[in-house]
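Given as structure tokens, the chain that follows is alone and in the form predicted alone.
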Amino acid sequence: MLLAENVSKNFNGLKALDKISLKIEKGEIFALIGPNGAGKTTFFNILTGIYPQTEGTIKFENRNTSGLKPHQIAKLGIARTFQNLRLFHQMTVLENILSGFFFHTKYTVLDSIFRTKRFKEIEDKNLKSAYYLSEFMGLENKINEIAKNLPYGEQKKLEVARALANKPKLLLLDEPTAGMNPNETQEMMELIKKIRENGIFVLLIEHDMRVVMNIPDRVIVFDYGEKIAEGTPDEIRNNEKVIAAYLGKTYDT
């Protein structure tokens, strides 16, 4: 599904990334993990077309994306949350939700204009579709509230359900769970696993060790912008390099 090939980035003669390679199978839930400024975010960025990367190939579903614009990259069916939510957040929980269903609006503005039976019955589908990912979400009860009056760890659901209305098939989420209470972290826990259920995968930058360690299939390490490591839950726990530069000698399994 996710293809990376010696990826690297450079910024004013910095290395952020250092050929950095990993293959996503269809239906995995990945996990990336390191110390700040490790590059993950960066990778990120450049998974989605906001950066591009200096060297390296990236496919996806065997179609290079190098060089695309970051809604290019989202039409081809990847969609992302960010570690400082991007909400609009003067409108409701159902407006934000709909926003998301740019992509697949396939009306013109002349049918906007005369409210003509084609927009009807796309308004209406994705108005279906907003109810449902609502209802997903447990956001069913706020779904007339403004978003910025949402606690937060509702505000981090309706950014992954704005983003789901992208009908993505890789979802990229940078840090779910930050500061998120553990009842808020468990939800998440849940939601990222009815996610997949539905056929989306997924990606995702976390901090949380009850995370890393309960969710994902796999997990990479980066540390200063390069891979240190690759495997599962029980390998990475386990594996030096990673307990020295990131879990340290006192992480409790």
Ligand SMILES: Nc1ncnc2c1ncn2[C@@H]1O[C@H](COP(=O)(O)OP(=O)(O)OP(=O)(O)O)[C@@H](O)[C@H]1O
Given for the second form:
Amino acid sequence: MLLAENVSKNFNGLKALDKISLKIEKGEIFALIGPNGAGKTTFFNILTGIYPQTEGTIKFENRNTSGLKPHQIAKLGIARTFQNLRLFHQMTVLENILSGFFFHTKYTVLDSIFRTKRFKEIEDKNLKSAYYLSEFMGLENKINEIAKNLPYGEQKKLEVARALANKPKLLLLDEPTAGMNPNETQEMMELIKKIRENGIFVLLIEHDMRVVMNIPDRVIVFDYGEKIAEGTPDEIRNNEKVIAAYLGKTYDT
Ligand SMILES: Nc1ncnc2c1ncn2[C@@H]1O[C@H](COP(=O)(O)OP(=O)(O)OP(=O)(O)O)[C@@H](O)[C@H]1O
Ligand SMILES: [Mg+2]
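Please give the corresponding structure for the form predicted in complex with the ligand, as opposed to the form predicted alone shown earlier.
Following is the full complex, with the preceding chain placed first.
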């Protein structure tokens, strides 16, 4: 489904990614972990076309994504959330979710100006889907709240709802539980499992070891832009290289 081969990224001489190769199969949940500055977000930025890789190739469903713009990659079925929330803070929950349908909306400007039948049909369908997604993420009672007034954990959920509106096949989550309390983290873990049950495969960047050890089928570890390990959560927990580079004393079994 997703194949990266020897992907590197240089920023003015800094090697943020160094020959990363990985393969993700349909239906899996993958976690990407590693110390701060290891290149995790950079990898997401390249996958979503925010900037090009310096070298290497990425294929999504056998299609080379090099040179594609973010909206073209979104259309292929890759959606993401950001490490720092990027909601429309002054807009409601509903409006934020609706904004996620943008890449799948097939009416023209003229359709919208003249409010053609087609425009109304699509608007109705989007509205229904948005209500469904708010329910799916447990935000149905907040649908008319202004995004910035939601508790932090719900803002994170809203970001996921908006990404889901893009009807992704692959969902990239950049630290979905960062800053959450244990209850919120637990809820987010359940939601991620539910997303996978709906046939969407998930690649998440995560620092919380409770999440890393429970949710993913496989874990990939980056350190200084290199992939230093890949395996099941158990294999990763016992990997000497990973313990030295990242886990150290932070994870006590
Ligand atoms: N647009 C950019 N321009 C220059 N340097 C960048 C850019 N984006 C990232 N970097 C650098 O690339 C390296 C990898 O950063 P990245 O944000 O990918 O790390 P990360 O693994 O996501 O870290 P964290 O866990 O702190 O989020 C860092 O040294 C960072 O300063
Ligand atoms: Mg990051």
